[in-house]
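Let's start with one chain on its own, the form predicted alone, as structure tokens.
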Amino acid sequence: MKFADLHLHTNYSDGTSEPVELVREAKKAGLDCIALADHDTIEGINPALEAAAQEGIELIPGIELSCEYNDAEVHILGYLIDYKDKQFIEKLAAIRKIRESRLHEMIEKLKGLKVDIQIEDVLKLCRTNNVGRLHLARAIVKKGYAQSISEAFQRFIGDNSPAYVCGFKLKPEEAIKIILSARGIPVLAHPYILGNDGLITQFIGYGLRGIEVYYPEHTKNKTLLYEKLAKERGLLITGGSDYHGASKPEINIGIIKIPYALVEKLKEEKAKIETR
């Protein structure tokens, strides 16, 4: 059988691996297909495609859009996107500005907690200007205010922590629309984080096409639940490791391997989108 891992990040967002390193590690892990799904950016796709061609592994262009719903983060994956679409690129540029604004807000909150982090401390840890909380966490650790990234999240910038700012102006319906406009397939990432499976039905109404059933933090019962839900609602099933490299050292590429038949289902859906 052929296997795929459809949720990987590079240092073009909040991972630590260069695209070439990512592809080589995927090959070593015995994967035949991977999807690059960096947060709110497509800059790593071209170098990853070049590396994938050299290594003889299939790479699916993707993205993970960060949204806000009822003051909580929601992530929507987009697969087989037309990442060269002009309007899509313009939307991502606007999202990047929101990310920068959010970073400034969190840094101000940290100062109120006697954690002196400057914007420059964070930006120099970021491959691009597409900054996220993991970059800020790394800066907090580097400056000695926490011993690990997990501690930085727990004490300062994790959900419900004192310096946390959601701040994503994008709503799930908008993210789904953006992905569909780029002729991609919108999929809800790690649905257990929602804490409300009823929202999945709402998102289907916006045009959601699939859910990430197989995920490292899904329990067996959750996996079975989402498998059942997907089949009942006619949703595509995906899965992936959510690999970030050294930022999440407990997660290895290929810790989640899904049958390639699920990739073929994505391609069938893509063909339907192209003919509409």
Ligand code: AMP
The other form holds:
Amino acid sequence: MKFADLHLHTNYSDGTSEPVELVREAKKAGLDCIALADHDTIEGINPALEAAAQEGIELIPGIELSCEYNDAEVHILGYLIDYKDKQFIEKLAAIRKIRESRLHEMIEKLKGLKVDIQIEDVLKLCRTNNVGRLHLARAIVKKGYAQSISEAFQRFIGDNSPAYVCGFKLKPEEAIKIILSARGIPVLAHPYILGNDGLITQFIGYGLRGIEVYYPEHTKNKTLLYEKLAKERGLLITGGSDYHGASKPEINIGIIKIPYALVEKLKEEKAKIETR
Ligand code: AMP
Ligand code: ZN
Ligand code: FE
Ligand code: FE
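Having seen the form predicted alone, could you now give me the structure of the form predicted in complex with the named molecule?
So here's everything in the complex, that chain up top.
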């Protein structure tokens, strides 16, 4: 049987592995197929595709778009996107601009909490300008204001913590549209974070095609519930580890391995889009 992990980050977003390293790590973990899901960038896809061809592993182009719903962050995955689509790439650049401006806002809020972090401390840890909270958390730890990344989130920049800024102006509805325009398959990432399964119905109305059922933080009960929901609503099922390398040390690549049959379903959906 073949297995896949469809949610991986490289250092083109907030993971710590180069695309080529990630591909080798995936191979070592016994995976046959992986998908990149870097936040708001497709830049890691080409180098990963090259490495995947060399290592003899299948690589699915993907992305994880940051959006905002009721002041909370919602992540929409896009699989098998036409990642060379010009309009799509332009939209991503706009989201990354927001990432930079919210970093400034979070650093200001941290100052108010007597946590003194300079922009450069954070950008140093970031390969491109695609900066995020994990980079900021690492800088907070490096400067000794927290013992660990999870403590940095808990005390300062977690979703309900005092220096958190969401700031993503993109709505889930728009993110889904952007992915569909780039002929990709929109999938709701880690649905448990929403804390409101009713929203899934709303998102289906916008064109959502799948949900990430298999995810490290999903309890057995949640997983069963999402499996049932997906079947009832005719949604595709995906899953992945959300591996970020050393930035999320408790999560190893391939701790979620999904049957390859689910990848085949994604491809069938893509074929339908192509013939439309
Ligand atoms: P951002 O896109 O900048 O909002 O950062 C989101 C990323 O932060 C997610 O992909 C997670 O990897 C990470 N993250 C969010 N909450 C936590 C947490 N409590 N502990 C560790 N990492 C977290
Ligand atoms: Zn991340
Ligand atoms: Fe996410
Ligand atoms: Fe992710």
